[in-house]
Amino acid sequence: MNYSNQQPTREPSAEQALVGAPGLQPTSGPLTREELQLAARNHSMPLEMLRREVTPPGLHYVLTHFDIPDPDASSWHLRIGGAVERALELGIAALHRDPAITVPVTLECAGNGRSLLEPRPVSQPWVLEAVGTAYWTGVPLAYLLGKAGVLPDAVEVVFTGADAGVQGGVPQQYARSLPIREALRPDVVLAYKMNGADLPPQHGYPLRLVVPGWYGMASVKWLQSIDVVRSPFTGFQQQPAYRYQSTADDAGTPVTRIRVRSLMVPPGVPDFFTRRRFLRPGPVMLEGRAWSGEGAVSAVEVGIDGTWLPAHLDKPVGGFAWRRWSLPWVADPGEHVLACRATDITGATQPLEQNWNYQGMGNNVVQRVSVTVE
């Protein structure tokens, strides 16, 4: 059964609800059992992997809304239809014969940083590490839409995955849409390889969408169908989920491009439980990565006990991939607080305080790392 276009027909109970639907309210209390269950199913990228230009697939962040599908690639087909001149149905072998591109892309979950908000929106309790960068290989979406022939009155393209479940009391398959102008960008790819190998199951095998610059919810995994539509898509993952809202009743605005962010490789060694850092006095190379859905990061500053210093920026890996930054520091004994703050070419800069919203989306607050120099 295709659930993707079904809309809410009743008010969900608190047990059914997740962020994006009426029910559970933000809390200042401890993590709930349901949040811990989500945290066990999904995983983030260890911050020490910021040393690497490319994230290994097993360490790249993963968020799955429902169960991971297990399709048979030999019988799998992608269907393209709707407001097109000719409908297409393609198997994976046919897609491999089409022209391919490879794009380096940093993907970040829109809920990254949610657990740092106060009060805390109740959902997947990300801290800061819901991110990763990979090389994605596949067929440009614009190429296949060109073969299908998009009709002049089309306004959006809807992507439906094979993963199905219930969220906010609504049965559905995971589905999202893009405006036509975004869908026709030359770098949007229907990917069948990640870092040169077949997609791992958790990353959307056998085919997924990758939308450079947008938060990860737009890059639909386990892709099953593409429908070109003449009116805006209003499925659950488009509305009411993934909105910037001030309250549950606020219609809000849609979550789209990734807000500018930088993260630091935690220096020294950690305490097992608290993750507080310990290091020896002397020269230390502070380093990390910065990225933005608006394109190039233009500057990164490093805060050392409240004093901000400009960091060196390496050349970016790609237009929508993170950029390494570094700053040498001579650590003197005592307690220190380190931070990093990025600015992109639009002039947007990371905030020093939380960016609170009801669903806990787009919280790009500055990272702070407490260190003890012994």
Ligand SMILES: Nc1nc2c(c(=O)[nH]1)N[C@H]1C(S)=C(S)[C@@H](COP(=O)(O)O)O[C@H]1N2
Given for the second form:
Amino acid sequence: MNYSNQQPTREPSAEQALVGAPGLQPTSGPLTREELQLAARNHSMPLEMLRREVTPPGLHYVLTHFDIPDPDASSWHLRIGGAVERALELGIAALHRDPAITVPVTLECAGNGRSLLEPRPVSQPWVLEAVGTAYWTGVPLAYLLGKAGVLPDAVEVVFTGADAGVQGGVPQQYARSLPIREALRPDVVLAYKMNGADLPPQHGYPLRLVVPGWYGMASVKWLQSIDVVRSPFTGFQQQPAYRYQSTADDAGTPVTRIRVRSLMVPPGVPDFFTRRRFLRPGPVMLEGRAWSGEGAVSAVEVGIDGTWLPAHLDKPVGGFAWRRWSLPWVADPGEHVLACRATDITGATQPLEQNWNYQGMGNNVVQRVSVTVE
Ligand SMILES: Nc1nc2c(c(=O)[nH]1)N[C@H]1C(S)=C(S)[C@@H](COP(=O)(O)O)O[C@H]1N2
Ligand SMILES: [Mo]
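Would you generate the structure of this protein in the form predicted together with the ligand, following the form predicted on its own above?
Below, the chain from earlier opens the complete complex, with every other chain and molecule after it.
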């Protein structure tokens, strides 16, 4: 990919593109200035951090659609209302006094892998590293919904963040919904701590939702209000955004849980510019992590020049957190292509060839790493 000032194709009369700005169509052209701007704001996790079970907060990937709010926690209020018996309004200090849980969660952006697609959907141009794992501490959402009393005709719960902007020509506050049964899961948390410390500004200070197993878009940051609703939410980030669509006109299907994926700690040392890997001949431990929002990871295979070998799996960090894998390899001189491929207990496995979709969602194609052994 090259970076240039060239604009992606604009077709003013075309359907609004739903991931980027109005009229942006997928492109085969070089990376644009707008994509660079997004990539510089929204960083990924350097793959060498796959060595760590828990991602240090500054190295966890970040995706923020609009601006990062800078709120005063002492005046922050969470409102819970809509189809409930009692509306609630809670300050941060009150939330800290409620029962708390801590959940290890691997979060991944639904757009991870987007820039590998051809033609490339124009949005945040992730390569493979839009992932991270943290321990999130806070109040179980189900506890607060229980206090408010969800009415029987409720179907969804809508979460609205404090951040606002315009996307696809539509002015909005960032908002997403969950079906009632997901919202009432015991591990969905209104988090005020990440890895034991106050949330950093970029991860939603002072309060965010964390939905284990779902792609990141469900975990609304800077959470201001929770509305229990009697009909499905149709806000921008719910619909039209975050759908598996074949074309701009296709209604598509909603993006929900994280598809199975594994990534490898890049072995050896990199070339500065190309990131190609160099290593010395001899024994090397290939290792990485694998996760799935659909169910536990049951197997990881490592491909060495097209031959697949089963990796050893460590215990998972949690029900919706990644699992370390490893495989010893004796590197012989020459050029090699390494790969890793995970399967989960539903039988879902990573595709060898990527599946294209219009918004560039859920691309869990196997990772391939070229190495020179010398
Ligand atoms: N309020 C708000 N919440 C948000 C977003 C946002 O832009 N605003 N981005 C979502 C997306 S697309 C992702 S992938 C995750 C990223 O969470 P992180 O930045 O803490 O890794 O936050 C989600 N929650
Ligand atoms: Mo995302």
